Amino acid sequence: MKNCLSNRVFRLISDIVAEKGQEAYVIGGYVRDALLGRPSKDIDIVTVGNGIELAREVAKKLGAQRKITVYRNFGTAMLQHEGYEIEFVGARKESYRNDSRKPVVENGSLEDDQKRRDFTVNALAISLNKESFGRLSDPFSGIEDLRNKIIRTPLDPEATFSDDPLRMLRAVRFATQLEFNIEQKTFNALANNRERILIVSAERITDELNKILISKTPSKGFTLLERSGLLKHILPELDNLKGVEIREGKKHKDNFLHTVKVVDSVSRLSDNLWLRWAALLHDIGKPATKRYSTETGWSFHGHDYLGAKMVPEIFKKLRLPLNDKMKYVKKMVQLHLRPINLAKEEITDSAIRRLLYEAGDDLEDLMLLCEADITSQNREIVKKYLNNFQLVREKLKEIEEKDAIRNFQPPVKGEEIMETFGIGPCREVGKIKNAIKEAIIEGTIGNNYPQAREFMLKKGEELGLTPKK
């Protein structure tokens, strides 16, 4: 523990518990990460005694009283110090009711506290007591599991997951983050208890999904969720993508496997959580739009538009933010085929202008998603598409520099239209504004005021409007 948050803090805690006649240990994720050489800013201190009182005493000695937060209902206190969050809690033992993941809590010993931990690698504890300072307590062979890269529960996994089903998602998340494997008996218990996940709140589920998504290789986590049967309970829209159907010798790709490959590809290039969500959801409209034709084979026409319509409901269900983040993901899903279609055909200026206008400042993210969407095993096909995407990028740059279309607003405003024709807010104003926008995008007129005003007068005349004298 030499490279941890200053040994001074641990020594200070040791001095205080010696004076108070308590025991104290560093436990859980901080110990695990220290042994793995991973950085960690969260330190859990468990004490056989009152955790809140210990936190206050430590804060007083550190001069950090203002940086302590007490959670009396949970018997915990959080202290912020030198960029670390140190949580203090009294050792406890837990028992569960069948209809809730909230335990009945009693005071307990270190051994009781270690038994209630979710996984062996999180049950490791290091003593802060004078007579045994720095000694590792490992009652469930967590060190061996760290060496073997195994996620395993300290006690019977069936009871562990039935008692607190959130631990099933945590097993998948830790396996993904740490690049470990879930021990077979533990994985079997995931599958056996998968329906218990329904008693867990959407917020807690989404927190784990987000942590899986921001890991190095998210596909590992989503594949484990699918294999265990958890995925169909928490994100059925993604689970519905799996499988291959064959007719007349023609088959389509497994869209679930394709999707997780796309997520991994995006993750290698961007740490943007919401772009990763867009990659995860980009094909969710495919099951409902799947069609087979003897002449053309399998198709999924309109899956981009349907998928975009599904995004708000998924965000609402998972308690994800219903703000600009949701709108961003929806836009990425709706537009994800646009650059691909441009890369297939002759690139027209009007198509490029429309893409610039609709993608706006998210154009680079969209291009990244589209390039990741090419997952063919045929290297020649991949090479061809990537070369075409480069042509699309060059054309986008050329048109952007020439026409300044990205995020543009038509040079003639609604107020001027109403003033010119002596009308109030009405459908005709919207029609004229939209016609000006379309004319600029199509290249019929330039993106400038004189041409836009002239076009406004012409369009108004077509609609039976007469300029004021």
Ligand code: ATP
Given for the second form:
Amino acid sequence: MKNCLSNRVFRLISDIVAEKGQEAYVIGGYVRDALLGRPSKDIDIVTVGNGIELAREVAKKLGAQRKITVYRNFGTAMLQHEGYEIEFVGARKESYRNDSRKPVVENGSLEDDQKRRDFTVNALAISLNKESFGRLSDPFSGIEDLRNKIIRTPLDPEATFSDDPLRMLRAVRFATQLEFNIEQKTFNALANNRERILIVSAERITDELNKILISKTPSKGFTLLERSGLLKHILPELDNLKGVEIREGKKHKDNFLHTVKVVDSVSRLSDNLWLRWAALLHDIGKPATKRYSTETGWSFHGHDYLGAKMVPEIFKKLRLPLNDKMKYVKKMVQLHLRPINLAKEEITDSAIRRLLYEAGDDLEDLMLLCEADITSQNREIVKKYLNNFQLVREKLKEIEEKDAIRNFQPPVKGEEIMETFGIGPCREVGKIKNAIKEAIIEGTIGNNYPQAREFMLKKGEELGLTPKK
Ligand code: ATP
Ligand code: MG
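To test you: the structure above is the form predicted alone. What is the structure of the form predicted in complex with ligand ATP?
Whole complex next, starting from this chain.
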């Protein structure tokens, strides 16, 4: 265990607490991750005594200028050292009331402190005390659970989750991040306490969802959320996608299972959290647009548009940023069918130019999403489309080089239109500008100034305008 403590700062803390006659331990995530061989930049130190005072003394020994950040409400203090964030806290005992995640806190022993930890693998502590330096304290068989890749609560899981329901999401997140399984009794408690998640703030829920999404295989987390019933409470729009309906022998696919497959596929191709959100939400418009017809079977017409419209509301509810990230996700959801629809038909230059214009710099991401969407469908569909999809990619490249439509800048600007016809800002200016853009996309004229100027004059005349002499 000593190799977990190669950091010089552990020796320093050890010396200081020896002098004070106080106990200190490294505890929680850092110990877990060190044993798993995962690099980690957060170190939690628990001391039987005052954590803030200990942090001050460590800071003093490390250098005169060093600052600590004190969180008096939590009785903790944080110190930055060589890229690590070291947090100090006094060992404590916690008890909970029914209506809040905030416990009543009193001073306690190391063991009290380990009992308040969420999972056995997060309750491991390593001694920094002289006589037992490096010795592991593992009262709940956390090492065995690490070895067997199990998430389990140290105490009764029903009480653990009822006390602080955020722990339910942490269980799912750790299972996904570490590729562990949730022990059955712990999982049952997750399902039993699912409604308690409603007392957790949207920000905390979203933090965990983001951590699940940036894991290697996010489907694991979302499947656990669905199976435990938590998903219905935190992202009902996604939960609504599950299930298969059969009529007259025709069935549609389970859109929840399909969605999480698409998220995994996109995750293999890109680390972009927002592209993963787009994959997660790409089909959320399906339940409301689902129709059945005897002739053509199941359809979800317009689910791309409806889904895009649902994105801002979902972002707001989850306290996700309402800035360009939201716009990006909305755009991806709205356009997710476009590349594949192109591949189904004859691929015209104008359709390609329109896609380049609408997707702009997000075109590559859109292609990744669309490809992930195809490869997550059944094998027949995949075979049918993938070849054509390659053609779309080639054609996009060709047209992009030829016509420079991405980040389209109109070759004739509004000022020039006003100046030419001697008019102020009015609807006609917008109409002419739009007509020029459309003509370029349709291929009626090229993306260049002389042709755009000529087209502007013609269009102006049609609208009853005459050029100034
Ligand atoms: P990561 O930093 O990757 O999220 P971590 O295990 O370090 O993982 P933190 O949130 O940094 O998680 O918390 C540090 C430690 O504090 C945990 O390992 C756990 O022992 C304890 N802990 C954190 N949150 C809770 C909670 N809600 N209930 C009980 N113990 C918790
Ligand atoms: Mg941590």
